[in-house]
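Okay, so here's just one chain, in structure tokens, the form predicted alone.
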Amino acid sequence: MDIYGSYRPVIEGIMNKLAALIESSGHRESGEKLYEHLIYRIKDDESMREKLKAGGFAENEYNALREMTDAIGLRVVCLFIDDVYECVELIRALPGCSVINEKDYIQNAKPNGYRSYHMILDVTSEAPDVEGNVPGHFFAEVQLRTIAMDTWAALEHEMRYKKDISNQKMIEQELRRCANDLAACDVSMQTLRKIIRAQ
């Protein structure tokens, strides 16, 4: 049975509405897009069950939608660091949403080199939630990052799930070095854009 039960169509509708709001408002006055691309998904049944199990929670729709905050996930990928922060402000202003948690892993990278900006949103819906509230409240996680950060995260994710890796420590050091190199590149590209736009 689907972990989200009867709430799947509700959270799919919320996800699509959030994506449409970002797409419709994610432009500067010049018409230029604030981001390169937007992807979104409902966390699949198996992944959510594994996460609940790892957290010591019973595998049911209540815990999937209350104890976990990433059933709905959106990723906004930008060209430049400044664009990420512009998109953060855009998301803060979305109607029917309030930010309940945010973490800036761009300014404060994780020890492994991971960089991204994370936001947890409380999104209101006309549909009742798992506690019977009307309007209902549902969580959505938004990750915002540059293309360089997204590339690194995808490669790191791929390697993390490989079993029995030899030279684990060396690989972790190289991943950190690559993350730092890409971060330096992001800063350089941002600086170049500022110089070009100032002319």
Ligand code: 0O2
The other form holds:
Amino acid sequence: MDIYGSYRPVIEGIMNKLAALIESSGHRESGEKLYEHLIYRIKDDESMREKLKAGGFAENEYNALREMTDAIGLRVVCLFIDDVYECVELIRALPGCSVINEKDYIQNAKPNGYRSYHMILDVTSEAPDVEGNVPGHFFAEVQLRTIAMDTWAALEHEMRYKKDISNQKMIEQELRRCANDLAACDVSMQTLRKIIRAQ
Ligand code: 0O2
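Beyond the form predicted alone, can we have the form predicted together with the named molecule?
Following is the full complex, with the preceding chain placed first.
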């Protein structure tokens, strides 16, 4: 049985609508895109069940949609740090959405080096939600980051699942060092763009 039950088409519809809104408004006046790419997904059944179990929640559609906030997930990947913050404002202004939580892991990187900007949205939908409210309210998580941050997160995510490694401490230090190097590159690239644009 699907963890989202009869709500799957509803959350897919909300996700597609959010993506379309971002795609239609993610441009500067010059036509230049504010972000490099946008990806989105419904958290798959297995991952959602694992996350519920890890949090001590029963595996049902209510908990998947009310206790968890990332059944709907979108990721906005930008070229430059400044663009990430422009996109944050774009997301904040999306119609039918309010930001209920946000974390700036760019200004305050996680101890392992992870950088990204996280926003949890409360999205209003014509469809009833899992509590029977009409209009319904559904959560969506938006992650915003640069290509460099995205590269690091993808590589670290891939390696995280390897258990029982003997040189754990060295690997953690190296991952942190790589994250810091990439963050320094982001700052340099941002500065270069400013210099070029000022000419
Ligand atoms: P998946 O498979 O990517 O969906 P919280 O710590 O709960 O107060 P936070 O940090 O916003 O608040 O939430 P959380 O649950 O730690 O992280 C949310 C998502 O951000 C994760 O989803 C990851 O996608 C990403 N993320 C957070 N920390 C890291 C990290 O250290 N490395 C990488 N690669 N990604 C991270 P899931 O459900 O964990 O995983």
